[in-house]
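Here we start with a single chain on its own, the form predicted alone, put down as structure tokens.
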Amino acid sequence: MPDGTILDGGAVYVYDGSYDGLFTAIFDAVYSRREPEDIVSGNRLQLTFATRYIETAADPAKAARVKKAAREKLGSQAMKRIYHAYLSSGEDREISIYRYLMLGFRMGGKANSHLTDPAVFRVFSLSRNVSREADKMMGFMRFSVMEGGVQYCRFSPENNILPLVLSHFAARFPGIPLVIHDTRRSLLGIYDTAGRYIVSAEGYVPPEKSSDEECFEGLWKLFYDTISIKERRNLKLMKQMMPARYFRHVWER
């Protein structure tokens, strides 16, 4: 890697929102020597008058470059933080993995202990939010038969977590198709048994549930109604073992 002198203004990077992408930004970044100001995706792209904007296309070959230096800099556990913090849904989660890069470029693997830098700390702060959310979710979500024999589920998660648990439950039932829907992000998370898949799920319409689905879920809400106690139900201490937010894609009772 270059040895970071600036050598020219600053300018805003504009990327096509991947992880590839944002590699690219911060190889062009470090290879023209222009110091960002920030780095966006084109959907959050707010224009301003007098501020440069550089648009970098995906390039694979760029951005495994970076990250096999950050990964030889940092280690294996940090490209993970940073992966992580990249899903996040903070607005200065690029800016921030890329200043975090330039310090471990320069430090080495002292740098993930640097948590006084706030770079260092912001990307720590981001992955830990975002893999407490995945556990979270991924312990609340719940799947439907639906017909054809796929297992569907809806969330709407604050941060992108949809690769993560998408990988998650495709490791866990190798053998049975699934259909993940990010409603908040309007994506489907597929896997069909050979691959996985991110698509929009712009137009999607999900199948019917199967009539076994419909049985069960009506057996269960039977069973709850049978052996709950209306007088003894607790809204406060049922919002303390799961936040409201979850209840919308739990079975209605």
The other form holds:
Amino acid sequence: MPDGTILDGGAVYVYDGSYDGLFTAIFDAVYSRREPEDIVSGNRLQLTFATRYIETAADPAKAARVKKAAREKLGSQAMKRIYHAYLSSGEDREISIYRYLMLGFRMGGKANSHLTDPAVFRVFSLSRNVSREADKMMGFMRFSVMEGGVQYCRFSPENNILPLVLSHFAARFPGIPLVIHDTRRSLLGIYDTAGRYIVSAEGYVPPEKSSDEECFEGLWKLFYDTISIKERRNLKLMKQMMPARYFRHVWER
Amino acid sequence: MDTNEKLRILTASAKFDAACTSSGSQRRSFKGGIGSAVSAGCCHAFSSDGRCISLLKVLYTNYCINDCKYCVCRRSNDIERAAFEPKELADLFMSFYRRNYVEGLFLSSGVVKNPDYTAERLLEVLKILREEYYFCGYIHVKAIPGASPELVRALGLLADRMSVNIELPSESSLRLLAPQKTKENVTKPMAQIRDGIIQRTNEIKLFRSTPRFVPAGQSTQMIIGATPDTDYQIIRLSQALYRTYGLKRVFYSAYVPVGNHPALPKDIQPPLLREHRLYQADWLMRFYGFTAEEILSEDNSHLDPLLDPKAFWALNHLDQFPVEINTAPYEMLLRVPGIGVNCAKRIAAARRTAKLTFADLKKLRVQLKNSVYFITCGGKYVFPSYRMNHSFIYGSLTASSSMMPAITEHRQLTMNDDFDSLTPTAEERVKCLTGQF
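Next, give the form predicted together with its partner chain, keeping in mind that what was shown is the form predicted alone.
So here's everything in the complex, that chain up top.
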């Protein structure tokens, strides 16, 4: 074995979970010429004996080089797709992104129509899954106005869509401070009318709802109940359109 | 009367309007403003009838001087009446909007005093929203039939979408059930909005500052099942509206019995299946390149309850099938039952780099259940080709469970495969006709 390992189970690249970290790992994988068996973020790591782990440290300069090359080869649509796939909760997201990029470096823009390639199709479907969930969530999320004027919203998405919804709502309500709480990952998305931040939500206690909040919730519930046509009642259709995982937050139903 | 009561009464009167879409307009907020609109639209909830709630859909008032027989708000109907104050409605809406309950406002109204007075009230609400609160989200407003062109223009400059409802698919029905409404009253504002949109698209090329005019286009609505008009008449009319007035959408609303006029049907269930089929036919005309005359004809004037209109068309044009997935033009892919716009695009992209097989189609998540009877991959059918006749396909498409054999990478089908019992049972036919799916 040229690198001295006895058991050859392939190399697993470990990165810190950040977007730049992923691209650094890809950079390292390309330049070390060791085909990665998998790329995993540190917190998902399960050590096995038969594998060689290669730790990579996020390096913005390396990441920028890979991103620039990828944008030139695959186009900006593809970069958006890759970012969305990165936000997904699919276990194989990093390695699929890696293989999609490698194909792209080899064949250029044509890789984007190579849908019969499993990695390309996987990146496409992960990205579709993420943007679909984000689009749905943007409708189903409900803000409460809290004491002090901050608007607070709690949700627990399957994919890590917090950056997407945060930038959506920050652009929509430029003058209103927002706190979006991802209870599944324990993350807070904060918009303070100047900038957007994502921080850990450990130990965070949301402020009390403001006093007239109940009145508006009542009005909305009234509207929701009244707008439905009872002669057309169709709960099955309603559930089909609003699956159970979104149900928790749509409290008016 | 408090806001609670008003909201209840004016929502109940607005709920029969089918349009609740927030698509077609792209707006961004600015410093000091609030709101945005995305062109794909966004649903915020689904009510217990399964319809999307995207907009705060209310009437400004349900007092009305007209006596349209099919309408809950008709003058002769004994119901609770109410009217918002412009400021009150604007405040209520903004408090819903900032909590992300809704994507925008849908504002309609009964006609109080006269059409101009009513349109002025609506204009007042829109002015408060756009010019006091700097609201940059989606607004859909009704053009009140009979209102003066200046008011329609002023509304159009503030709204994203406008609509004028045709309500009934033929002039004779209109005369019978809506004596105060005339065809002219409906088509005049429609033509004006169309011309305004065309003028805007021309002027924006010369002046960047040209104000937006109804950027999300206009729509209309027809009530289905209140009058004896046929499906053929209805889709012919829709086609004419799309072509001559450039409408973005025609909505179909299954008639829910609310009137007691002798000409109206009583005690009927809303014809939901018919409404669904009309929407399918409408989609075929807007996205799939079909014409109304291809979908139906004078002799065959109603859509088939058992089959969707595309499958129905394909069955009657078997000479144009099968379609070879790897070589067929995109327009023809769109005509295959079971292949939608997204699927067709995916196939068109994927076949550029690889020759597609049925297994590939499965990988691309192409729904084979309905399309398999109409396509070949590399010249091969899934079924033996001698079975590909009208009765076999009809039976398979209408049967409750799919008869399709499992497609795996290597399996070649043989004559011994089980293709029996492929016609729908008598019970299934009855169920279909009574609408119990």
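Residue numbers count along the first chain shown, from 1. What you see is a predicted model, and the numbers here were worked out from it, not measured in a lab. Basically, rigid core = biggest C-alpha set you can superpose within 1.5 Å across the two forms.
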{"item": "Cα displacement of residue 234 between these two forms reaching 2 Å, rigid core superposed", "value": "yes"}
